[in-house]
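What follows is one chain in structure tokens, specifically the form predicted on its own.
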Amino acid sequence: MAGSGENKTAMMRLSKFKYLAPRSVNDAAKMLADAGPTASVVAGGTDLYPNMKRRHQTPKTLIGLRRVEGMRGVSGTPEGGLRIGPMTTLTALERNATVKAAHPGLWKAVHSISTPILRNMGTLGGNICLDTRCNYYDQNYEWRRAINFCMKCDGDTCWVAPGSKVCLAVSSSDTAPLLCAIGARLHLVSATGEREIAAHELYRRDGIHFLSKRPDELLTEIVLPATNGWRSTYRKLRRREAFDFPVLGVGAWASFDGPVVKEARIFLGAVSPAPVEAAEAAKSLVGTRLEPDAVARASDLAYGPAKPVDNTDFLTRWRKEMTKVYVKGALEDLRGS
């Protein structure tokens, strides 16, 4: 029994790793390239360190970004576009008056994440690259071993759908659907070069390989588009008003010509391994004034793309029904802004 107790205690400890603390983006990129696939980048560590304790990830090298110059803060103007460093804490964004006034949708998404204490440590970059989640994956090592593990870590079966060839762990980032909806862009840097992609291009519908970012690339900047007559918002479904991850997130954006919608985008989070675009729902809003019948029609159209599976909180059928309710609420936010 003593040996068993010692093993259980050990499983909640971090495995051994080398920690590197670069001072520049170039140094960080070189360290990441040199360390190879056994390395991980750590920002605030609020997700990675618990995962390491549960043996979801066991990197040999951790490259900490806390001391890297130029990766924190907000610059630019709302009219010309804001640029945010990925190491900017969620609390700093929450307290930034420019972000709150110019990008209320992003502010709502950030404000909804976890708890104030964890937002002090968590970063925007960390939330953008947040690991996918699943009831069969986010358990301790002994629990997972008892079911012979799962496809996402150490096993070969997706227990959500045993016949699935793809892991169905869901995207649980609150900022992802909002950034996709507003058309944000992400700057990536590696030792061999750099590139910029649209936020929606970062995500893949695969719970294991959920990011298109290469293992040797660093997220170095988030670019928000100029605020030019458009509005955005975010709505989140969860059991508790704090701490919980979303079981549904709705990021909505619309540009207007007076009261009439010129263009719109709606992205759903936590219903797939990647944010899902409700394109037909958004298209139906063009040319309307967001009157109740147009909002109801778009909410009904958003119901189709939402395909939650049984690997998070609440019943899947109810979560799908809530898509209509939360899309309707988000569009009413846009109408009332």
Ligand SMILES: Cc1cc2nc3c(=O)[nH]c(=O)nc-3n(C[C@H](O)[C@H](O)[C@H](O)COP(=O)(O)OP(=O)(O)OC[C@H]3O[C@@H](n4cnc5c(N)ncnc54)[C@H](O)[C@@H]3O)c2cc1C
Contents of the next structure:
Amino acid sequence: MAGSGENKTAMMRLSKFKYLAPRSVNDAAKMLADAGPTASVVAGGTDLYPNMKRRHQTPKTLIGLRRVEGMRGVSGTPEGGLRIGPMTTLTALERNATVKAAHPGLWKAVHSISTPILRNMGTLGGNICLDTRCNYYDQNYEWRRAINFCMKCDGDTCWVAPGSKVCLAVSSSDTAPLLCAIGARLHLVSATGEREIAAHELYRRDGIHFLSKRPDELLTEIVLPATNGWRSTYRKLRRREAFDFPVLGVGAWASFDGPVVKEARIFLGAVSPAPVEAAEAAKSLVGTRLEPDAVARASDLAYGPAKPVDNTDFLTRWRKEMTKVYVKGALEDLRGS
Amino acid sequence: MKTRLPRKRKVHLRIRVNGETHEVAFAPHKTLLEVLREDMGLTGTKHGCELGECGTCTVLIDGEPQLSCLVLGLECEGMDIITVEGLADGPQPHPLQQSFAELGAAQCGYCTPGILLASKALLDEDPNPPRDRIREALSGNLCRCTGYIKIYEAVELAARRLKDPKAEPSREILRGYEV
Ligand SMILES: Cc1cc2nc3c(=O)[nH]c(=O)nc-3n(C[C@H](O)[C@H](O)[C@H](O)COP(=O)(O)OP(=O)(O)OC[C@H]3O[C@@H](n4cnc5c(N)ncnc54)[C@H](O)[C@@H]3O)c2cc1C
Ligand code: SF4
Ligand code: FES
Ligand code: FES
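Could you output the structure for the form predicted together with the named molecule, given that the previous block was the form predicted on its own?
Full complex below, order starting with the chain above.
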């Protein structure tokens, strides 16, 4: 009969929690501070809810941000720097003509995420704060118990690198390397104050403590740099063209003086617990016209900083090898557009 | 089950499902999928992976396809939900249902409710979608039986039938292509 018990069907259920639905950023920040470390905010839930079903996270209090005013939408102008609310869904960003025209790199990264249905639900803020991923971690509770868990959750060994002091779970956000490369800024608010940081400062090379953001801080705005003669792009490697997280992402940015590169930045995603800057590769592009030789040299230099480990889809060596190919493709995008 | 203690702290909410407003009481940690299937008896919405990885639980929320396994029932307060049970017009199946049945676009049928709803959202937005657009719109719904071609053909036929109820499938679609 309808309404009968939960345990009749085998289903992965969410852990239990108290749900709060603040209407303002201030209320949300205060609730988060009051509820302490066992609370979590939830945006679209497409990362947090699967994690709760697998018992990675079991927040006692959930603070839903969907009814908070002023956290959604795109404002400003490209020339003055677009400001994006973290609750803007990925679909809304994808359909925003200004974003598509002025920030093709961000658009490509967003368009490459998961599936159209998940993009209707997932938000930019959730994508930026996405949990790190690992084959030994993204499994249900019973699976993880069978291997006696791992350091990131409930256990104390790292099955990828048993000698490692830090967890090597992979930064798997598609927008993270792109936002780092273009130099986006993130606005954080807590009950005790607010601050703005560069996107790359948010991430730490530690699969467990992968964000420098304090747990009581909310991401309230993403500020894109003013468009003035720079270009950006994103390239992503994965097995299927839908659903799959990146096993390599390349966010690339360059500013130009005519056809000549003035400055460049390249960030690699999914090869470490944080987006990794390929600084030497980017530096080697300065003064070039992204001619084939320059692109080949930079692609070789980007190979070094890519340090994937054996915890995602595909062979590790091949993923590392592909860095050259995908950086080359990204730099060709920058030259071509 | 008579001895079960009364469930504590249920939430009482109004949600609109298939055009009707329902008052439902359920535990606050339940997903929309669980509420539909267990508290409202609407088992047309299937549960597959429960982690966002298959798309079979797709429903329309305010006209947009979303995964009912990854949204809380209580997050749906005041929203308009369409499930597969709401597709037919009385005894008359929706043109999508009709063409799926006719062209063999449903085999085991497990993916079908989700695919029907994702297809409906697409046709509501673009009554004449090219094949690429259909492929993209359905790329979040896995089907392990059909190989997708039949599904694309059925969506195309339904699109034609929504304009001309008498539209028939082409000979090639029914009998195969001559080589
Ligand atoms: C099958 C599947 C495939 C996927 N594929 C991809 C992919 O290819 N690429 C990719 O990048 N992602 C992918 N994802 C992950 C996810 O869907 C997206 O990253 C999405 O953008 C997350 O957003 P959300 O709003 O759903 O996040 P939520 O799940 O709501 O939140 C994620 C985390 O961010 C925190 N958070 C959210 N908003 C804020 C805020 N404003 N302030 C502070 N903290 C906040 C939450 O507390 C939580 O810890 C996939 C997910 C699934 C289920
Ligand atoms: S890298 Fe090691 S500690 Fe981190 S999630 Fe994987 S197995 Fe666990
Ligand atoms: S059951 Fe919801 S996506 Fe598989
Ligand atoms: S018909 Fe069997 S999964 Fe699609």
